[in-house]
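Encoded as C-alpha cells, the following chain is the form predicted alone, with no partner shown.
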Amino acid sequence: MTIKELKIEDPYSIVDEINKSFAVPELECVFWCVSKNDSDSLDFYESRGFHKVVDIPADILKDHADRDDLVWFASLRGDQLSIPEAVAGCKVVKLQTIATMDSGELSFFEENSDIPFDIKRIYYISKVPEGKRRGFHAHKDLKQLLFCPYGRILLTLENKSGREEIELSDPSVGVIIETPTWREMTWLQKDSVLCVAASEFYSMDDYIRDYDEFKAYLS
C-alpha cells in the first residue's frame, strides 16, 4: 500500500489536503498525528468522524521516536470526507471506525450508544441490478439505521421536513430514521448492499406502502 503522512497546520484544511493527496492514483492511505494535549484539534477531527489508526509503520514512527503524546488519524481512498448533518431531518452519522494501514477499516455501532434504540432485527438487500429502485414505503413506528457496506446507493427520503437525497457509498456513513419517512432506494452500482438495523421485529401493520396514504398519515 502506498501511504503518505500529511503535515497539517490548520485542521480546517484537512479535507482539501486529503483530496489533493489522493489525486496521486497509486496513493491508498494518508495519515496525520495530533498531540493528545491539542484538545481543540482532537475535538475537531473526532467530531467530524475522522478515523483513528493504531498500526503506524515502524519507519514512520522512527521520525517521531521522541514523542509519546501522539494520536494518529488516517483516511483511506474512498472514505466520504464531508457529510451533511441530516437529510430530510434524519440524522447522518459517521460510524465508529478503526483504520489499518494495509488491511482496510473496521466499522461498528452499538445499540443505545451509537444509535438511539435497541436493535431487534438486522437485514440486508443484495444482488440488485444497477438502476433498480426499491423501497416505496414508510414505517409508522419503526426506527432504523441504514448504511451501505458495499457499492453505491441513492437514498431518497421524504417526511415533514421535506424531500432530500443522499448517496450512501462509504461503509462508515449511515442514516438514522426515527420518524415516519417515505424512502426510495436506487442502486447506482450493481450488487451494492443496503444493510438495515431495526428497532423492532417485522410487523406488516407498521408499513405504509401507498404514497397517498403516507401523505395523509403525515397531515
Second form
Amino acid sequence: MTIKELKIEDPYSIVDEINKSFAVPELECVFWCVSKNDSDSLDFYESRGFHKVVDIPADILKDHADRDDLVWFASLRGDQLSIPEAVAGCKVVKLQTIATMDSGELSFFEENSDIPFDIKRIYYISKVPEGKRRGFHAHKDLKQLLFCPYGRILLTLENKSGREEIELSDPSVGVIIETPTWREMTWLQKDSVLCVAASEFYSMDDYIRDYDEFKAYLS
Ligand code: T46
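Having seen the form predicted alone, the form predicted in complex with dTDP-4-keto-6-deoxyglucose:
The next block holds the full complex; its first chain is the one shown before.
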C-alpha cells in the first residue's frame, strides 16, 4: 500500500490537503498526527469524524520517538471527507472507525451512545440489481440507523423538513431517522448492501405504505 504522512499547519485545511494528496493515483492512505495537548485541533479532527489509526509503521514512529503525546489519524482512499449535518432534518453521522495502514477500516457503533436508541433488530438488504428502487414507505414510531457497508445507494428522505437525498457510499457514514419520514432507496451499484439498526422488532402496523396517507399523517 502507498501511504503518505502529511504535515498539517492548519487543521482547517485538512480536507484540501487530503484531496490534493489523493490526486496521486497510487496513493491509498494519508495519515497525520496531533499532540493530545493541542485540544483545539484534536477536537476539530474528532468532531469531523476523522478516523484514528493504531498501526503506524515503525519506521515512521521512529521519527517521532521523542513524543509520547501524539494521536494519529488516517484517511483511506474513498473515505467521505465532508458530510452534511443532516438530510431532510435526519442526522448524518460518522460512525467510530479505526483505520489500519494496509488492512482497511473497522467501524462500530453502540446503542444509546453512538446512536440515540436501543437496538432491537438489525437487517440488511443485499443482491439488489443496479437501478432498482425500494422503500416507498414511512414509519410511524420506528427509529433507525441506515448505512451502506458496501457499494453506493441513493437515499431519498421526505418529512416535515422537506425532501432531500444523500448518497451513501462510505461504510463509516450513517443516517439516523427518528421521526416519521418517507424513504426511497435507489441502488446506484449492483450488489450494494444497505444495513439498518432498528429500535423495534418488525411490525407491519408501523408502516405507512401509501404516500397520500403519509402526507395526511404528517399534517
Ligand atoms: C426500511 C427500509 C430502509 C420482515 O419480515 N422483517 C423485517 O425486519 C423487515 C425489515 C422486513 N420484513 C419483510 C416485509 C416484506 O415482506 O421483508 C419484506 C420486504 O420488506 P420491504 O418491502 O419493507 O423492504 P424495503 O427495502 O422496501 O424497506 C426496508 C424496511 O422494511 C424498512 O423498514 O426502513 O428497508
